[in-house]
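In the form predicted on its own, a lone chain appears below as structure tokens.
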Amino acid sequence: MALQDYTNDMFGCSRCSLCKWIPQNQVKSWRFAKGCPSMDRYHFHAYSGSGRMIMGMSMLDGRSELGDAVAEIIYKCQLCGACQVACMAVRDDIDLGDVLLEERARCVEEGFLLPEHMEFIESMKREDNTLGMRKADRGNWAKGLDIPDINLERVEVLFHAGCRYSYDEDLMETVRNAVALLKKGGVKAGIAGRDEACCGGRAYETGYQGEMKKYADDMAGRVKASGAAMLVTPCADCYYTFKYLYPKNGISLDVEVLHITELADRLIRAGTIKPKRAVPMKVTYHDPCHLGRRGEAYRGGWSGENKLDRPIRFKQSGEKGVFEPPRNIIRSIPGIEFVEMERIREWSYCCGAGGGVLEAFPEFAGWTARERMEEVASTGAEALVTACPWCVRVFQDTIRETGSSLKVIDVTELLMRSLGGK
């Protein structure tokens, strides 16, 4: 689809504001209202999701051009969803978040290119990763761990790591945790080590549509190849990209996707791993943008021009991201006090380093985690938990500027202290 095939969603626009803020009855307080990291940092309309449809409508239209400053505007957003779901409270016939999608695709239609961005596309081009390097060491995470290559033997499960716990150091031993906890529940994964490449969903967000179509084939051959039935990565970029935008552009995996948290539930659940060490830390968790209210898989097969008629089965509300497993998995760990923080789950704010801002705009990536971070001090919290390697490296980095002593934690490393691994 193009920006103008979006046109009676910018047209419906109400211009209420509302997707500004978490919805009035999901407030706490007045200090963590704010639903939008764009608006809240910028504090002009432009920046907001209606903004953004404003100007996707003059643009269509012929009252305005795309320069360069508009471009700017466009690109200074994580993508986070905040917006869409806020504007899916009061009315469900705008899909806002495809429109923003759409309008970073004109950008690039256009020539209005980030050097950041570029850097990262031409990386994906030569060593099919994001972060520049080398494609013979993707596989490195993974030596000594005894896992079966999918290019030797058929396996029941493929594990993606993605690009950032694949290159990584700081954030290797999550990944190689997770394996380590797929083994202790009896799942045989198999991963295509040095073969894995990129899922393409970054270069689909920052406008690069057309790049993520050779990724996504890659994916499904490889899938094929492989013999497994399930998807499981630890990547909440990934997970997305597998269960919203793949499916959007009319490819099928053919397989159950399923992020890390949703697998480890399980086997919890069914009595296979079984959490006994205590952890004795008071935690909240933050909800990854990408697996909570952007990790609802995509709902295709409607068609008509007022969506208003749309059924809710194909609405894109959030709400179906993936929020209990992380939290059920917390709850399990014995010792620990779990506290929530006021904006969760689909009202969840944004870590900061979503939709290409931490390449191309890192002072804003890290000025929306020290809100965030601020929202967790505010828990009494020692430790921030969740799952998603890009929140980790934007709030451990954030860390490292600002001082702090809070600690940043994944799900599965918390899982596998309890479960006596280190």
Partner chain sequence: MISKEAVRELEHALGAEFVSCEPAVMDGYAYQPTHAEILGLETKWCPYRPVAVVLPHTTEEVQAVVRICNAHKLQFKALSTGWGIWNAPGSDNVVQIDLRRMDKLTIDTKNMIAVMEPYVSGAQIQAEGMKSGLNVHMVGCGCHASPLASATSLMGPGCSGITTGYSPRNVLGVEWVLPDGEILRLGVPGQGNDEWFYGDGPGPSLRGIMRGTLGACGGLGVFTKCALKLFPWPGPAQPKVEGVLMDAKVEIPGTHSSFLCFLPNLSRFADAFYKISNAEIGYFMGKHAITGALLAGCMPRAYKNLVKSETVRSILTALQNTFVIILCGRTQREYDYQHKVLKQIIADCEGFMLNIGHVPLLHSMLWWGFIRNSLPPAIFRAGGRFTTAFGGFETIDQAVFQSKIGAVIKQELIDSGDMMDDLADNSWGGLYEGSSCLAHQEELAIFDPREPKQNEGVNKYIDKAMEASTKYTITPGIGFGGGGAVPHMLGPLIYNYHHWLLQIKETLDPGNSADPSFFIAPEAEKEKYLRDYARRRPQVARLVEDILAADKKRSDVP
The other form holds:
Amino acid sequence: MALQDYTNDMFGCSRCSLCKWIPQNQVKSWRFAKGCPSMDRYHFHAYSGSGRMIMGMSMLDGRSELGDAVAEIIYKCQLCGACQVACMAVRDDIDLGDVLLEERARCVEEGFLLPEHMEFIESMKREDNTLGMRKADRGNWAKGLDIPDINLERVEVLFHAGCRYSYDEDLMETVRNAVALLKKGGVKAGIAGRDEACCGGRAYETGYQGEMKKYADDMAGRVKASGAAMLVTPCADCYYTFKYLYPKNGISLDVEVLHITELADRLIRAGTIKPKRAVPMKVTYHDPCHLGRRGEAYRGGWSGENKLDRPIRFKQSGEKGVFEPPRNIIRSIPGIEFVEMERIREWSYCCGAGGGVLEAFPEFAGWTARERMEEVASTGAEALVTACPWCVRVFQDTIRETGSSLKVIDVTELLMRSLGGK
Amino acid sequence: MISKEAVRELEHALGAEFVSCEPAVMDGYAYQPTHAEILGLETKWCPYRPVAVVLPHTTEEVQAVVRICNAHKLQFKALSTGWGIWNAPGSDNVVQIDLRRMDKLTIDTKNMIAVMEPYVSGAQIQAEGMKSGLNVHMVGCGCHASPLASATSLMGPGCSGITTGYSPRNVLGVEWVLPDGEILRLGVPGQGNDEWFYGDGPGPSLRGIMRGTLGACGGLGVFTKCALKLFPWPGPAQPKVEGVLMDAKVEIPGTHSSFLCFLPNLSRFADAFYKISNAEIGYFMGKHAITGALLAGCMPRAYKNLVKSETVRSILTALQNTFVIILCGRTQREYDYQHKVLKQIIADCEGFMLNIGHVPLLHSMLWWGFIRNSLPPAIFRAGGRFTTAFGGFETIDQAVFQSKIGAVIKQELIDSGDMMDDLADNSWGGLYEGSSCLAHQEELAIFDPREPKQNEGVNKYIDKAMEASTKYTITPGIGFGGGGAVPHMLGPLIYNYHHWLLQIKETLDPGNSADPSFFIAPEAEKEKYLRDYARRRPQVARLVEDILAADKKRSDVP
Amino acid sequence: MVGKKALAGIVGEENVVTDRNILDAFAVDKSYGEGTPPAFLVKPHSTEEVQAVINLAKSEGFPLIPVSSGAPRDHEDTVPACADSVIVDLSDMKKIVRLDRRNKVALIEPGVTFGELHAAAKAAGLRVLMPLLPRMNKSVLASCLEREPFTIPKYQWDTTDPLMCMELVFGSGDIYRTGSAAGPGSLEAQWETGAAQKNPLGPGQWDPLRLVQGAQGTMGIVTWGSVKLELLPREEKCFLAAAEKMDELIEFSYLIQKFKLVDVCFIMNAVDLASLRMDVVGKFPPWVLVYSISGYEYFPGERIDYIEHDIEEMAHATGVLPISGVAGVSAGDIVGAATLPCEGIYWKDRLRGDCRDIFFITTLDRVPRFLDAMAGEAKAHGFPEGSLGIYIQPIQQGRNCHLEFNLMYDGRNADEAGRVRALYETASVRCADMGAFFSRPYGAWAALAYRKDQPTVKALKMVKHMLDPKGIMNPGKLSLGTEV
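After the form predicted on its own, can we look at the form predicted in complex with the partner chain?
So here's everything in the complex, that chain up top.
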């Protein structure tokens, strides 16, 4: 699909601007009513979901040209999907998120590339990861964990750490906790170690759609070779790639794909693991976009002409994302006081890191994180719990910059505290 | 074109990041498809693109922008939440002032007043108001729209009107940047005490030149702040709501319930409205074309099939004269009384009613959808767009008369295959100001702008609605909003009101710097506006020629 | 100077008054205004006659002062500021053109008084939204045009209420109709479609009604108007809430109005109550909130019953005790006395013979600070507490209130009258300094109201010039500096 294939979607826009807000049913205050970081930071209509569609039409109609300034607007968006959720509350015929992806693909096709994105694309090509790290070091995070290597033995569950967890030393404890959790749960999981590669999702999101294919094929091959019936990842970005981008592009992994929080929730509910140790803390939970609304499994496959006739079950409206499992985990931990923010679930506010923004526009990423942290502060929570390494990264960086006393904790880490350590 | 010097001055006044001349960015303001068909414009690109877009943060910055525009012979046009053709620039010389960065809100709980800047939405005010037992008037297009924009500059109907009035009549203090950049504050704020509780006087009320049935749609300057009345909310401070719209699940207080009231005909329908108005019951009340727009919005695909069945059609048609009323008792006593009265009224009018409270999920969706006013945009689900006509604000009987005429016109177009079949029943409207017996009904029509035939059909509908308004001497509602040419055409039928608008415009804005395209075409541009309009709506070509010929005759008189 | 002949040619000789006694009486009114006697008084009987008089005034350059109510007049607005003026007395235009029970609206001419409309409305089961005890001969439209507050705040959705539409002749000589009355179509054609001239907005994108209201006859002359009426209650129950200090009534008053539970609702001090009910022997408490609860067409008793209980709870929560009477007089009697046109001596003059009023708009929570200030000023001027009436009328459904100080005195006593005048002037300034909003800036109040608001002055001059380009309509009364 290319941008012009979404002409009807774009022309369907009534410019109602609902895409700038969280769904109206959920507005609970003046302060936290808005839903689009890009719009909130830059304000011109072009930065909204609607404005981006209008830009697309404008280019297709020859009214404006794709240039550096337009490309910058296109890329100053986390692809968080909040606009699509708000739009789809009242529309059945507009796939807004896909329009945004195709605009980026057009940027790449026409050579409007951001150097910061090219850097990680090069890194992917060279070292199979987005962080510019050596491929040889990819499995270092698992040293001493005594976890099976799928290159050496077949496993029931393939654990895919993802680029950020594999290399970000600040977050390594979290991924090691995740493995410990699997062990406690008796899950026979293995890893690919240094042979694990990027899922390719970040490349697709930044417009390098063709790049993802290679990684997807690689991933599918690895899954198959491992003999696993289940793929588990602690990375929300990878999860989204597996659940949405791969199937949308006709790539099947042929296994059940779970986020670590889904598996942990199952284990708790089955009684396999029991959080017993009290963790006396007031916490709130931040829904990562890629695990929440964008973690909703691909609902495409409808092949009609007029999307007005498309049955609702094919609408990627976001409400079937992963929302309850991480909350169930938090609620299962004794001593925790769990409070919700106003913008949660499919109307959650983004952390700021996604869509290539953290790499290309770190100031914007930090601005978005600060906005979210103000919402956290309004709940009185001392800690922000989340389930995505990119979210944790940008929040921690922002806390460091602002001197905030807020703690950011991955949900698996929190669970491990209650389970009594690794 | 805008000069580099003007851009430099704008950037100096606001900061470079808040000024854009990028074509793709400006196209975000040149695409205003909603209700472009009412003007006969194409429902995609507006005729003009702004020459720059600016984002002021304060009244002083708005003032600076206006002064720069005046100095450089540019026009300006402000928008708030910016939905609808009325926000579009009307010439190739317009700086679009996007007021998005002006979004402050304060509430005076005791005196039931909200003071707001332009980019505050109805939902935001409601959410804050409810915390103190207050609510705001929600305009028909939805709760994401700016109440300030509605109250100062556009129309203002909405189905909570029985409790919350009508936008233009809810205005208290106002801050207004005039076309020359001077700041005029109406009412109490003019005294310089930063108080906003009253908007008329001293002496004659300048609200009289601010707006009438319709606002000036940007043609008289920029409204940067206003105070609006708030109204009681006898419900929870923060309703517990799950879901985003159709999937809503809400805890509804035991003293609230919603009712679908079915009347045998429009005459009894009107009687019921009068009786409810006189009884001073009800919190929310409106006609929502239950068997038309509402059903199509809730189940668009099924609806298209349902209306093909003669049996279903006959059932739906029999249920057309329907309205929704929500009773919100502050106490059980109040609820019980209102419920008893409502039952008696419906019985006296030979109707029947369903208590939707007995259907919990439907009740959740409707109760919160109506109270929050989040449902209106769902009308897009069936076709992608809708148009509207009539909507004059008058007595209940006249509102009902308007919907009758509208349905007749639409049925003809449905029969000829020009319009989507909605059983010709798509009027929506409310009852206003409690016991005042004031009402409005607009006749909606759903269409898909991507289908050329439907575009044609909707244009025919607008043409016929305009004809009917004149033929039946119907108080104009939407009709007033047809753009700068319209007052010149309607004026002779309505005490030459256009002469006075022209005087207001020329006195407040001799340089014509505030984009007049949705207010009134100044004398110097009248011919161009009229000819443009006639080109888009050929049915008025003769009228336009008559007006221009009369003008010529007058000017030929020595 | 215009001659009688020209005027008689328009209205007929019998309708041109030249009696000096009648004319000289217009040079003064109950206020402090001092003017010039008019040259003539004319009594037009139709819109066309009004238009012709205006056109004559335009061409001949003489001032017109429209008057609709009978004497005694007040507030200076009908006292000619210029010589050679002509009073346009509309009191003979007194047709009730249409009284529409279904739409609860009356279309009336300017000479229709409260007494007359009240009687007609009552016969149709309706009631007029009246100010507190208007004079029997007070013109309904004149009262509406002056934005006088009325006693049932729940029915005031906007400041223009109860006036809906009107026909008038601007100072420019143009006949105009406002709101939905403007058309398209004649009144009869509009009635055919179910319309009843009930939408006060417009026509189009302006609201001329608002420009004429509050203008003291400086913009044009109204020839008819539609006023909204309300149902006459089938049943009514009245209550009082007494307090030592006004503050004690504020929260309760806000609550009962917020939910539109009460019909008649106002607060008075003992002095005003005594003036209202001179026949009462007992002593009224310092402050009394007066309110009524009504039942309409459906189950009236049950409506009253549930509201009474709801209000009881509110009263309990706010420390107020609703009572049915005080000082030997029932609440119903007080409401009855307060909601009818005033017969005989005007109620404010009953206690001392004369009364000067200071009134302005504020909000209920701001009232106590004005009470304190006024008490201080009264004391400083040696004005007795027992002659200071205070009337607080919530308006716009309780969002604001009309606060009125009634300085009652004996006008025959020059010393007392002098002190009252000094108090009136000083207290007006003091209140203005404290944020009192003189929305109806009669006489000297104009300077207070406009002193900080030059943009409004500039805009009003523009409006005045537009509607009355020759400046013939009641010149000087807008007090904008240069409009005379």
